[in-house]
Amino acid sequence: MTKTPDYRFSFGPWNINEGADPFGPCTRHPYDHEAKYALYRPMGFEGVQFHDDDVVPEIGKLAPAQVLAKAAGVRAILNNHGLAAEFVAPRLWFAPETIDGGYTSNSAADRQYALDRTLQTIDIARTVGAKAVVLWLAREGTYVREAKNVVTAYRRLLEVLNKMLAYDKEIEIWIEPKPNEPTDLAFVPTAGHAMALAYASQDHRRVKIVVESAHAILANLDPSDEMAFALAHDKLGSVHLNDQNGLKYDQDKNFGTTNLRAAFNQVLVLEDNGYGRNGEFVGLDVKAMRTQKGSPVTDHLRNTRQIFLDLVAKARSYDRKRVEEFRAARDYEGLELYTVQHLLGSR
C-alpha cells in the first residue's frame, strides 16, 4: 500500500447557493461572490473550482483583454487567501447558443461558438493558475437519438479535444462523464467512454477523468469501480464526492450519507493507490439542504470533508493483513462481515 499525504480539499463557489431548485425559488439570501474565498481556508479548503463565468462574471459582454485582465484579478484574489484554482470549465450549458449542445450541436455557427469559448476559458485557467480545464458535457447529448448521428458526434469531442491539446501544449483535459440531466441521451456517460476519447486524442497523457460519486451511481456504476478504472491508467485527474439516493436526478447530497460502505471504498481505493501524492485534490460537490437557514450555508462542506477524513481513518485502520487472508481463502463471507464491524466500530 502507498500512504498517501495529507488530502487536499476543493470545492466550487456554487456549493455556497440559495437554495433555489427547478422545483422551488432561493430559501436564503444570497452570499457575495468574492467573499466566498475568504470562508475556504477558515473550513480546511484550499482549492478552488471554477466556471470560466465564476472568474469572470458576465464574460459574453466583455472583450478578450478584458476578461483576461478580470482573471488576472481573480488569481490575485486567491494568492492572497493563500488558495489555489483547481481546474476552470466552460460553462457551455447556459448559452443559448448551447441549447442543442455545443461540441455536437447540428448547427456549425453554435459548435464555433462552444470551441472559441473553450479555447477562451483555457486562456483564463493558464491566468489564474490553473492547470485543467474540466469538460462536463452536459448538454452534448440529444433528447431524441434520431436527432444526431452519433457517430458523427463523437467526432466532433475528438476533434474538440484535439484542438485544445493543440491550443496549449501544457494544459490537461479532464472529462467529468454523466449519464443523465440535463440532457436524457448523453454522449460519454461513463469514465469508461471518456477512458476511450482521451486514447483517442493526440497526446492521451493530457486527458483524464473526473470521478463525480452521484454521476457513477446515476449510471448504475460503482464509483470506486469508476476511481480505480481511472487509477489503473494513470488518468484520475480529480474526484468529486457527494452521495446519491438511488437512480434519480443528481442530488448531490453530502457523502457518505446515503452509502457509507459505498463510500468506504471510494476512500479505501484512494487511499491504497496514493491518490494525492502528486498534488490532486479531493474535490467535494455537495448542496446545501433548501431547508438550511441562515447565510453562508456551510455545514455541508465541513460535514462533508469531515466525513472523508473519518472514513480515512477507518482505511488506515483496516487490517490488510486480515483482508488478504480472508481473499487467500475466499472466505467473502468473513470479510464482509469484518469490513461492516470495522465500519461499527465493533472489530
Contents of the next structure:
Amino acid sequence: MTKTPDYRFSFGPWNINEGADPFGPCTRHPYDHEAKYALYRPMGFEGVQFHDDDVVPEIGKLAPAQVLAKAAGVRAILNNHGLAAEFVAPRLWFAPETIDGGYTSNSAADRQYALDRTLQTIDIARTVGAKAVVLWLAREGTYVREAKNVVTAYRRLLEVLNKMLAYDKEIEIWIEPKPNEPTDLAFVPTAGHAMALAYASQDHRRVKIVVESAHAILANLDPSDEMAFALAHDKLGSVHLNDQNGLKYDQDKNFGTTNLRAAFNQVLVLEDNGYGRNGEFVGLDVKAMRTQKGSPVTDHLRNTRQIFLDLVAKARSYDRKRVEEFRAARDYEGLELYTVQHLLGSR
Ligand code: XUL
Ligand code: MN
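For the form predicted together with ligand XUL instead of the form predicted alone, what are the coordinates?
What follows is the whole complex; the chain from before opens it.
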C-alpha cells in the first residue's frame, strides 16, 4: 500500500495579530515577527507566507542592497527553525503611492512605483528561498466605476505579469482573487478572471492562483469549485483556507466553522486531486478573534489545522464505492443524506 502523503501547513505572521479592527484598537500586546517564527514548528506548521515588509520592516526607508541583506538574515532565521518560505507578496495597499491602486492607477508615477516594488519583491522571494510571488490585488479596482478605464486596467495588469515573467525566468506568480474589500469593485474578482490573465501571459505555466475560501464566498461562489477549476488546469499554487459568514466584511474565520459541508468539499477536492504531492502547502489565512485573551493568540491556527486534519479523516473514510452507486442510480437524495450523516458521524 502506498503511503498517503501528509500535508504541510503554512500561514503568514499577520495571522498572529493584536486584535485591532477598523472600529477599535489592539486588545493584545504586540508580538514581533522573529518571536512568531519560533511558534510555527511546535504547532505543526512548516511554511511561512510573507508580505515584502514582513520580511523587511520599514522597507521604504532602505536601499536595495540593505533590503536584500535583511532578507538573507530572515532566511537564516527560517533555516534555524526548520521553516521554508512559501511566497512573498508586495504589500502595495499601504503605501501613499498606491492610494488609488498600483498597477491600475491613473498616475504613471504610481504605476512605476508599483512595478518597481513588485520586481523588488521577486528579489526578496529569491533571497528567502520562496518559489512564488503572490499578487493580492487589493486596491486594483475602484469605488466609482467611471474613475478608471477597465479595459486599460486589465491590459495594464497583463503587462505587469509579463514584465515579472521576463524579469525572472523561474519565479511563479500566484494571483489571489477577491471580489471586494478594500475596493468596492475589484478587478480580478474570481479564479476565472485570474486564470484568463494567466493564459494570456507570455509564460502561463508560471502563472497560477491562490484560492481563499472567504474570497470565493464573497463572490457568491463555492470555494471547492474555485479550487477544482484551478486544479483542472494545474494552476492551484496554494490555498488560503478559512470561512466566512455570508456576504459581509472579510471575516477570515476558522476553516469549517460556518459551513462544515463546504469545508468538507474543499478537503475532498484537494485530497482527490493530489494537492500537496508536489510540495504545495495547505495555507491558512485566519484571523484571531479580537475577544481572545492572552498573548500571543494562536488557538485559531492550531484549531483550523486540526479541523482540516479531522476533515481529511472524514474524506478518507467517505465511501467512494457508495458514492458511485448513488451517482449511477441518480439517487442524489440518498447521496446527500449519506454525506451529511457521514459528517455527523452517524453513518
Ligand atoms: C486579504 C488577504 C491577504 C492575502 C495576502 O484579504 O487575503 O492577506 O492573502 O496578501
Ligand atoms: Mn488571503
